[in-house]
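This document opens with one chain alone, in structure tokens, the form predicted alone.
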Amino acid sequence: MRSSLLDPLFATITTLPGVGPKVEKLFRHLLGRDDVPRVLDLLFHLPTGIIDRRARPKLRDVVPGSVATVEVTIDRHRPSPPNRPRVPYLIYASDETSDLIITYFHAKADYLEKLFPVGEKRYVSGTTALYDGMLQMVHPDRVVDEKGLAALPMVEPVYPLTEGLGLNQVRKTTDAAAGKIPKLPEWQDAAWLARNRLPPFDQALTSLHRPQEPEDIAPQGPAWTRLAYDELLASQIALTLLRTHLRRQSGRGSAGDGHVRKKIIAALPYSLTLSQHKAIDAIVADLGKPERMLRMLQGDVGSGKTVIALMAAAAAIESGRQAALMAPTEILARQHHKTIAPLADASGLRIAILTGRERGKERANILARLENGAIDLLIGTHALFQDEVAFKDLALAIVDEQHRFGVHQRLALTRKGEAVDILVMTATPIPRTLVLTYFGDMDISELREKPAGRQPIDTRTIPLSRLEEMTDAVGRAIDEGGRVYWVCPLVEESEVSDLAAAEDRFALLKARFGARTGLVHGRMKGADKDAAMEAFANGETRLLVATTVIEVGVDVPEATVMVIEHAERFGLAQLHQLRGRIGRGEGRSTCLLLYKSPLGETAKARLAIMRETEDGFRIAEEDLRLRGEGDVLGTRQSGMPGFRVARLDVHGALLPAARDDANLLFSRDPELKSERGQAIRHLLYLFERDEAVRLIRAG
């Protein structure tokens, strides 16, 4: 149960006055909800800037395009004339050393005369510019009497908007949402908050919202860091409940004798990198505890995950149990089903592949195997999610691509059998502050070498005006017998648009090339996806075309030369992905980058790092750096929470004293009942982290 306390807080902004239901549609918008917000989505909106009315200039000294507050005299009015309201209503004004126009558009005469009566003195706060030589400022935030001007706050916050919503509506609701801030026993370390001087809880949201100097509203202040770091403890404690929920429901140890791997390992075409072996030796150790597993496998692209996966899962089934292997895309589930098939022959493992397009008799022949325990290892999508597929003893889940599925989708695989040991893969590096704040629940193998065998890539960064040239490098490449991707340009996230670049370039390359283009794209059905691949793979086609669905998994090692244009549009670990595809056979490998000139700060950053290095984990800080994480990690598509208040440009240097400080609480108080535990029970509600004390509950 939620305290009575957090209330006013979880109220609705209907509450506050001003809030009807059409302001309520805005705010809504503002604030990325789809129900009615509360005052505690308000509060969270924090300012990004501030007006500071203390600077009062005379007219002579002020700056034209600084927001200054002036005291003036009101000399004259010049209203719109008669039928032409479009001309501007001027207001003559001045003070011992120049003169001022205030101008309006659209204004009610009566109103303005009311608001500056010739003759008076009145103190007038905006933005100042110059035009036609003379000062002027238009549409002023705030004019006031002398009596005015002492409940005027001098530093004002300023607000991100949409749409409809001014500043000062804004503003006005934000503030009697600040008057509803309940005080709230402390939930932080007394030491910790004195060590690094940080306000309480209500403290630092009301000067967030009501500043008194410019710096109040700094980010790595006193008063956001204070927000920021409850935010990443709320956090972290929620990751230590779901890690300490999952360990608590007993596993049941499900490493087998190792007979089917040593079968794969000697199928192998390759040795095992060092990293690969200590990762199945760990995943092997995990599998064999009573504890649930619960692992993060991090490989940049081409370390050899697939196999790592395929010996986890022959150490549950030697058990006698089974493993499934879910992946984000069909093209990438058939990959990983090509990849593992002829290991499986070799090591007589039963395995079998299920996605959309498998239907009618063979679908249901192969649920009725897979419940009869007659399929060992079953491959697919989120298909494998639904209620009619049933394991007869599913022992372990593995999810590739991680950070495209949700806790929630994790925990839907391991309802499908009982104790269910679970191992993650990504093949985008996770720098690591993100892998503490959204994978804290993990324990982490990394693969840091790459195969043997693999190539370096030779990448360049080309002029899109040199197109032609690069269209020439292609065919000769092609005459050479060799093979060459072509990624389109991503255009935001419409699919549509990126098919019609994707389609027109098809059009333009096959009048040169002719029957040796091929088109790939993610709105073709399956088998015409599978029939374009594999046309590529055997040679029939040289030069294939594609949108970003080739970016993962997609295995051609007689591909040599990649082709991304506009690559200014793409992230970073997004154009690593796409290079990836290369390098993977004999011949020497290009990547070419065809960028639009002129290139903006981030898009050059971004180009160099390619240039330099092919190390995905420096890429994956990189891209932390230039995009943040909620880019970075897609979290702002896939549900899983971003931070609110916590940046972690800024703030990241805290997360591994919030991990700490939550291990510590767990250790000493695991059912908070402590005094402190109850009041962090209000931080995780605060933080919508409240499915974590539903957890504690659950025992």
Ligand code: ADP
Given for the second form:
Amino acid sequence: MRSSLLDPLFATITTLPGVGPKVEKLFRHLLGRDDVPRVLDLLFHLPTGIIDRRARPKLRDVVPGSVATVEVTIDRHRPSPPNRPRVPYLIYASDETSDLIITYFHAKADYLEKLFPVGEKRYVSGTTALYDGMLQMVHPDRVVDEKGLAALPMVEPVYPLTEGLGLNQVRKTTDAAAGKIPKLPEWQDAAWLARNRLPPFDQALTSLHRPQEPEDIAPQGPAWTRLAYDELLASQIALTLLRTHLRRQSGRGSAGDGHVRKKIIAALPYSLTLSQHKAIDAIVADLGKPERMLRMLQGDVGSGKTVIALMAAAAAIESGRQAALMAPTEILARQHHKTIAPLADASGLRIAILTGRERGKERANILARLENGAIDLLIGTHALFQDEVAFKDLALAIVDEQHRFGVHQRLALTRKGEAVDILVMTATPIPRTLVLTYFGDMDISELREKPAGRQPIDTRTIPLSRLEEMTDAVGRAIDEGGRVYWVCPLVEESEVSDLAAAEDRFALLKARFGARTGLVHGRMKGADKDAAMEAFANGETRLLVATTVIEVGVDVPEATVMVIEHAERFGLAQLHQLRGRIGRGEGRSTCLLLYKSPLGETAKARLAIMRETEDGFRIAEEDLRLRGEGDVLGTRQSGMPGFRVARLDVHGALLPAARDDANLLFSRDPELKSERGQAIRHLLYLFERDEAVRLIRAG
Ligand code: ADP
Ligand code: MG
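Alternate state requested, the form predicted in complex with this ligand (shown: the form predicted alone):
Below: every chain and molecule of the assembly, starting with the one above.
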């Protein structure tokens, strides 16, 4: 049970003054929540800067362009002339050193007359400017008299905003939220806090929203660092709990006798590589042990992870149990289903697919068969997490391209069976610190070798000015029976504008190449997406214009040309993923990276690396070097996924300390019963790691 001490933080923001249904919706959007945000959500929306009003110069000394708070006497008003509302309303003011014009557009005269009584003294705070040689302040942020000055915050936080929600509203509401922060029992080690000069939680959170100094809101400052460490500790504790929990529930020894695997191997059109054999052996050995498996399979794009997933599933199924394979997108789930179907037929596995698209009778039927054991392997998307999805006896959960799923989701899947073994698969070689952050300790298998017969990809960089020429080349490739992906750029961080770019390009290419041209993007209906992929896979269309929906995992071995428009806008990992869609078959493949000149330094370096190497591990290292760890999961702007205040680039160095602290805590107090243990429970709730608390109780 959550301690009532935390109630004020878990109250919805509608309990704060001025937050009605309309404003609440806006905050929902701002804070990225699906439901009514809570006071805590608002408090974890941290400022990105401050406005410093402490400067109190005389008018003569004001630096135009700066924010200043000035003490002036109001001399006279010059209202906008009648019928000319566009001419601004001016208020002339002065001190003993110089003059100031305060300017308002579209203002109400009676409002301004009250705000600026002629002959009286006012404190006016805002951004100054020089206009026609005169010092001006347009729409001051604050206008107060002597009494108001005492209450005026001299340093104000600035927050990220969303349309319809202004800074003043966000600030006011957040300030009200800050007034609700309770004093909580300390969960950090007192000596550690003292040594690092970190404030208590309540003080840290308060000073981030009521800063006195710019330092108070700096990510590397003591307040933010304190919260980041809290969050890292909470996540390490949750992972430690998850791990102990999973390991404690002993596995059931689900490796079968190999009869299904044998049939699959016989049906494969190729022979497995040595690294594939090794990975499968490691997995099967894990499955057979009386402990739970927690293994990560890392293998570059195209290294053949899918067949390993299938073999792992087969081993579990041979022992009479079930397996689940979860993919991050609908396209991928369908593709896995399609690849696996013939092999399942040949080996007698009963498989089914479940995504958001299976509805009604069809869905009910799948769920029923799953529950009575008539399905051996269920392939799907997030839909597999849903409560209604019940297995007869789930032995193995395989999660593909797993970094897109959070701990909660993985936990949800493992709860669907007894002592479920877990295999996560990723194409991104993840640095050790990141593995630690997201997964805690895991066993790792690597596929270092590509299947035989792969030809090197010829990668070229071409300026956009040669688009025509390039289109001709694509035309020749198509005429010769080739298949071409054409990836359109990220225009902005918005799906809509990406889409527009892709649709425009599609229209142009279709005008030239006719019905052989296809289009696929994330906004399409599921069935249309499938149809587009299917048409391309079976050669009905030969040129597939796409947004980055094809980035992850799509497998059409016949495709040999990849065009990436505005390649300079993509990250290295993304370019590598995209290029990994070709070079999968016998034919020689070409990747054309179209860029807009002039190229910046980093973009130039990225494209050069792409030309130089196809080695995913090397590319990942270079990627790290170019942009720092924080961005490997594509998260620099928004922080780490699953984290609200900690940032890997700033606070990552604290991770080992948090891990050690979590381990120490558990060795001393595994059930969190001590005084510190009790305080830690608060911490876990605050950072939404309370699933972990339940694991303690489950014992
Ligand atoms: P990824 O590791 O990127 O998920 P896939 O599992 O999609 O890779 O495999 C990429 C392609 O390689 C598929 O077409 C698959 O059939 C093929 N493949 C997998 N293993 C081998 C192998 N040992 N020999 C030849 N082709 C293979
Ligand atoms: Mg894959």
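Keep in mind it's a predicted model, so treat the numbers as computed, not measured. Rigid core: the largest C-alpha set superposing within 1.5 Å between the two forms. Residue numbers count along the first chain shown, from 1.
> Indicate whether Glu468 shows a C-alpha shift of 2 Å or more between the two forms, with the rigid core used for the fit.
False for Glu468: its C-alpha shift is below 2 Å.
> Rigid core fitted, is the C-alpha displacement of Gly288 between the two forms 2 Å or more?
No, the C-alpha moves less than 2 Å.
> Cα of Tyr229 displaced 2 Å or more between the two forms, core superposed?
For Tyr229, whose C-alpha is compared between the two forms after core superposition, the shift is 2 Å or more.
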